[in-house]
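Presented below, as structure tokens, is a lone chain in the form predicted alone.
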Amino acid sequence: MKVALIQFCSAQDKADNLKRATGMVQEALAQGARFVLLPEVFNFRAGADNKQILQEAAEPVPGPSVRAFFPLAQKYKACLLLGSIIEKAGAGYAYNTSVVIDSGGSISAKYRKIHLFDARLGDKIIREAGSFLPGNKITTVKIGEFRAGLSICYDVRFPGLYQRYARRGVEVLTVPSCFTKKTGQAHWETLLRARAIENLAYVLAPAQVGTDGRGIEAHGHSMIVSPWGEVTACGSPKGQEIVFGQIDLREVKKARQSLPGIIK
């Protein structure tokens, strides 16, 4: 299955957030993608620590944001992962929210972030959890002949979340995020490799690039991990682009037969 994952650079104009990210993915779907991903927060990105400004941004699934895709996976029959958007919850708080729209044009899973991001950096702290609620469901889905198991940015750090969907079957994992400059650096390969390794499955990351309102640039390098734990492709640190890659079913059993012990 071709596969294209959306780096993309969003800011706080939804308007011109979803005109981009809509051309991108019509421009993946158009060069022959039957998955197209898109990273975190893609419709909106602004500092989680002002609840007012997450409050006006935030909409109901499905929303303006979600609806504008059901379209274009209808047209070239195509299953779609909408990364994140901000999601409306009750109490003035939000859910960070993944959707995945399948090939007849509807919305087909939906996942919510567990695992809420909280770090110092520098003089820069970031603290999801003063304006998302977590969400306490996995998620998976069928994306073809694959099914997948659905997760977002920090989520990747938690090894468990990923073994509980190993267990159930599942053949690729996918991590839209919006990773810091700084904590990509260090870990972002890293981690997504051993999720790919530690699960033999693939791992799909499309990630954010750019800096934000806050000042926080994020690490690009969206990437494709093969099963065995190979970078089978890779973005740039900066540019919005899309990157395809190609994933195969057999590659997969492939792993799970030389190392039948890992998965039980």
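All of these numbers come straight from a predicted model, not from anything done at the bench. Here the rigid core means the biggest group of C-alpha atoms that line up within 1.5 Å when the two forms are laid on top of each other. Positions refer to the first chain, counted from 1. What changes on going to the form predicted together with another copy of the chain:
Residue displacement note: Glu59 has its CA displaced by under 2 Å between these two forms (rigid core superposed). If you fit the rigid core between these two forms, you'll see the Cα of Gly32 move by less than 2 angstroms. In this overlay on the rigid core, Arg214 has a C-alpha that sits 2 Å or more away from its partner position between these two forms.
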Second form
2 protein chains.
Amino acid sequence: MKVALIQFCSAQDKADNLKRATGMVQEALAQGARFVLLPEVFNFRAGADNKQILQEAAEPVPGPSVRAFFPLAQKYKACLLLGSIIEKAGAGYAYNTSVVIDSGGSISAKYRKIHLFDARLGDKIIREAGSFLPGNKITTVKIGEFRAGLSICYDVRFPGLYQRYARRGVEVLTVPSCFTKKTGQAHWETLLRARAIENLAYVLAPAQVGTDGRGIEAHGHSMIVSPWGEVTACGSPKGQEIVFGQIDLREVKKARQSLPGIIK
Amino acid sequence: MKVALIQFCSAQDKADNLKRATGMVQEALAQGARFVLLPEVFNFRAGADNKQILQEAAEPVPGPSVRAFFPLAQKYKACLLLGSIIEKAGAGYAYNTSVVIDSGGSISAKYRKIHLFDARLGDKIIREAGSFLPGNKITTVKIGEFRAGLSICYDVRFPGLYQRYARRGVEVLTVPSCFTKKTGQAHWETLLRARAIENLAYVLAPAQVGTDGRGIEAHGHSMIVSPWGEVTACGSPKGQEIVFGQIDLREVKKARQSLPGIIK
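Given the form predicted alone above, produce the structure of the same protein in the form predicted together with another copy of the chain.
Then the entire complex follows, led off by the chain already shown.
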């Protein structure tokens, strides 16, 4: 199955983000991708501590940002992962929510980020919990012949989530992200590859790149990792692009036959 | 604290293994290391499927292979990790057991490998459970001002063990190993770095190198990883050597202050 990661740079103009994101998704679909993935906060990106403007950008699911992709999924009969949008929650908070659209153009899964980013990097304090509520449900979804387990960005630091997915029969792990450059350089590739190796599953990680004008520079390097832990495709450190790759159930089967005691 | 990993190639001559191992440990101690680590099966290495000869090599703890190191720890007032010996168990089985000797020359901890290697690599089937019984106790031990959590080789594929150690206040994770070259090239560095990053702890991983004459080539690359996930020292792919490095509690504290939500 041909897959495509949209490496993207979003900011605070939702209409512009949406226009550019639908354009890149359409291009990936036109080039034959059957599963196209957008990164975290693709429709609005402002830094986790800007509670008020995040609240203004929040939408229900489905809302306009999700609905904009229904016709594309339908037209191309392909699945889409909207890495995350800011989903309206109660009391001035939001959820950081991934939405999967199936090849019929309907929502087939929704995942609210469970682990909220909490970091002190140099003089910057980033506490996602100031603006967001955590999700509490792990979510798997059928993507063609694969089953995928959903996660977002900072979740990748918590290996137990991915082991639960593997025990539920998942062959693909999605990690749409907006990793900081600083932590990305130190941790991004290692953690993505470790999740693949520990679960002998594909990891698909579309990433934000560049800056949103208010926040911190993102790491780029959108990445596809094989079930044996090889990086089979990787985006650049800078600039938007579409990263294509292949996923193949036989590779999952082969890795799991080599190390039969891993998933339990 | 200066530490030393003994990158070692053992085979089926226990007396020779022990003579060479005590010699290298003495050299590391004489060069000022306060904590010296030997790899998995340093006193007898024969491939996990050779049940009978493993049984013949098995010892109680403490037995001759452990006692041989008491005088060195005493003389230099330093801690030693005997990465593993073949410990006698019932019914023709053995345990794969790490032993820690404290700076007074006494045993301060013992850990029996919990996850037994199980792999089909090309035409080789390796099933440690054919010769060994699994341990069932996680083990932490004081090493100078640090607390260490013990594990062995294939354990490194199971992240939950290390998270339990982090929750128990551990700052150092030990992973003495005899990794195959094939899986080592694909997974060794990534998994060691991931365990450090996930737990913001040092990882100390002394490794076997070369072949034992009956088994499979070992990966070498004995490795020290910082709590931020950097490889600060690494052995070669081939040949015995002593890999020196420093560990520093302030580095653990700094990493944990940067990402305060990780250990919970």
